[in-house]
Amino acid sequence: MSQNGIETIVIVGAGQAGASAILELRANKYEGKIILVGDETHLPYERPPLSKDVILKPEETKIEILSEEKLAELGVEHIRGNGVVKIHSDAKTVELKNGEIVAFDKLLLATGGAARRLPNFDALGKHVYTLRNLEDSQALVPVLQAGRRIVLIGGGVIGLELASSARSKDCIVTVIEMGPMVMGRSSPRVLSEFLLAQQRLAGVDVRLSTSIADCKLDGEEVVITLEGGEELRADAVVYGIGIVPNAQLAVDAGLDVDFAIKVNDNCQTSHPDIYAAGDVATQLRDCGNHRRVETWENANLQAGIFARHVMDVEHPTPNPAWFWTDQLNINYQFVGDMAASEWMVRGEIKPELAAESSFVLFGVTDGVIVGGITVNAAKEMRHLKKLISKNAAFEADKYLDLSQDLRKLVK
């Protein structure tokens, strides 16, 4: 049945934003063709708990987000193993792996992103890995083993989570960042800095700061040279430096794309009626600008703009952005700006006694209350949302005072 004069919805990509897509859709009745390809033999999975609970408890993690049975009772068509290697802009089709050719009314590019390489390190081969999908993941579980020397490179959020597990598992880490702080692109400096005690704490080497001159095998060894001479002798090397958005369909079909492909409000490209969402897409923002976010939220928030466009369903007014991280057995939770001009507590930040304890903090702009941190206190989490989308004023007295209810200050 054909709705809005579409019959063939095909979404290349299924991890987060293509499963969340198909969700978004069959919520506001579409009742049209919807094919999900995906080069992975996988059905579609989160890729948060790839770094933590993957790695921990691979017996008892379930990370399917929409099993066999689910896609069946959705009407999905599902392709996998047999990724799309050409996309006819012209004809609207897209051609498979095997040749097959699939057309299509509207397409959805959910792509993702791949690791950024080191090519020094990928020329050794054995003991150097990578973390970005399900097999990486399961080809860590025998590694991370106790006693074992790892070097993280990398400081991200990525970098830190897999630090954290791997000291779980009782390994000597190592973390190499180049950059003066750690998870320094999304945290402000008071956070990163309470980051970082946690994991010396835990008994992780971090060298912030630290360019690496050189990488060789001896033997079974990675051995690693830093700039400034020393060496580093590591059982495994785990690098994350970022990722590369799979964008070369749409270089490829002539699509406007910079570093990612470039979408306007409503998700879509250069061409009307193809989309990109996820890691794979930067998108036009309120400020005039492009910029791409990599977070599970907003792979779930662009998904639905396209499903809704699709649809010609009006969208709702979008949250402040928000994501979240378990480290050392602490919760993280980010809204906002986090690039606010000033931060301000409210508890006590006790690194020593961080498991135990929990804090808020605040991010303030020009007085206004532009982001927000929560540290083991996830329930206040919602209510920083709340001040954030009304551009509530910052008022120390009120809202730095433990014994006033955040929630009842919210209202």
Ligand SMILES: Cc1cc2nc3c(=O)[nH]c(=O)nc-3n(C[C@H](O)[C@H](O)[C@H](O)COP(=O)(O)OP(=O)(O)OC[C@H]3O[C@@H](n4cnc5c(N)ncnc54)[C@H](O)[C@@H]3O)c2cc1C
Contents of the next structure:
Amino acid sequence: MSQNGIETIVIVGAGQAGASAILELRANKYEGKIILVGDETHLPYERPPLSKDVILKPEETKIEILSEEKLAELGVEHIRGNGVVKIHSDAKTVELKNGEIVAFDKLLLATGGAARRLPNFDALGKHVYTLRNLEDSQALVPVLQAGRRIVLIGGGVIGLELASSARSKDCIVTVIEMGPMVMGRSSPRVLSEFLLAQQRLAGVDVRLSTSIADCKLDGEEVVITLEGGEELRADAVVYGIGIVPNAQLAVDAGLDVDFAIKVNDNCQTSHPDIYAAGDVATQLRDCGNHRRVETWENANLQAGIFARHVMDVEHPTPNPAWFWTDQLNINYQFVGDMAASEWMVRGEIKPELAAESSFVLFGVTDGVIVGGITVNAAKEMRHLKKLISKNAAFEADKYLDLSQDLRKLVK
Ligand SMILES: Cc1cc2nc3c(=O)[nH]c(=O)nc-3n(C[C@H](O)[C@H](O)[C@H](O)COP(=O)(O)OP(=O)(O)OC[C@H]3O[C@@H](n4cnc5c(N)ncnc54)[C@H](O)[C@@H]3O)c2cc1C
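Swap state to the form predicted in complex with this ligand from the form predicted on its own:
Time for the whole complex; same chain goes first.
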């Protein structure tokens, strides 16, 4: 049966965007064939718990997005452990690792990214880890044991979440960050300082503006020499210094790629029948530039854009971008523009009393609320989303007054 001239949709990558695309296609009444091709042997799973609950509570943590039964119910053919090695864009087929050829009418590339490598650390051969998939996370469970010296390279979200998990397991933790701030790419200074204070109060030795000159193995220890000459000795090193989008298939197929796969606002690549979504895609934004967003929400959002476009359904106005991180028992949520010119605090920042520290930050540019952060205040997030969507003017006397209910102010 053909719908909109489509009989078969092939999705490459059984991760967040791939799984979400299946749900979105069926929700938008696509009844044709869906073939999900994954290079991993697992059912589609979520990655956020990999740095948190999979390490801390491996037995009780469920990360599966779609069960075998659900995939069957949705009429999906799931090819596992047999990734796509080539796209034949003119013939509209993909070639799998085992040589099999699969034809498509529409193709979604949802191949995510791979950990950016540090070859001098990889060359040590042992005691060095990265974190991107389930096996990586499971490998860390026996490594993060009480009393072990763990050096984390990179003070971004993954580094700080791992530091938090490692401290929960009583490891001796050092974080080495090249930049002057932790989470410097995704958080304003005021929050970055709070995050840093939390890590230090929890006993993590965070080194900012610190570069590594050398690394070597000395028996079972990794020896890291810092630029200033200081030597750090570790039982294990985990590095999280960003990802490289898995875009090689698109490069080889001659699609327009600039580090990531360039897509328009419908998530279409330079080939009209090939789409990309999630960490691998860089999308044309209202500002006229392409931007890649590495979040769980963005993967789901772009999967929805793809599904609606192939089904000829209009896209709803998107919400401002949102993501979260959980560190040291504190929940942080971020929405909108983290590069706002000023940040205003609603509530009191009490770094020393983290459990009681609950506050909201308003990001303001030209008098308008453009960004928001909640710290242990998740219930306020939907109000911030609304204020940003409405381009609400920031009024300090209203929004910073704790006696005023944000919910009522939003109306
Ligand atoms: C440890 C960790 C913690 C995170 N925590 C958070 C968080 O707290 N909040 C948040 O918002 N985001 C978080 N993220 C980010 C979020 O998980 C990603 O943005 C999201 O998973 C991206 O989805 P995706 O579908 O693009 O890629 P993925 O979920 O990575 O899926 C891509 C899939 O494609 C497969 N693949 C690659 N190449 C091929 C091929 N040639 N053929 C077949 N299959 C292929 C990959 O193996 C993978 O299974 C975290 C990520 C990690 C790694």
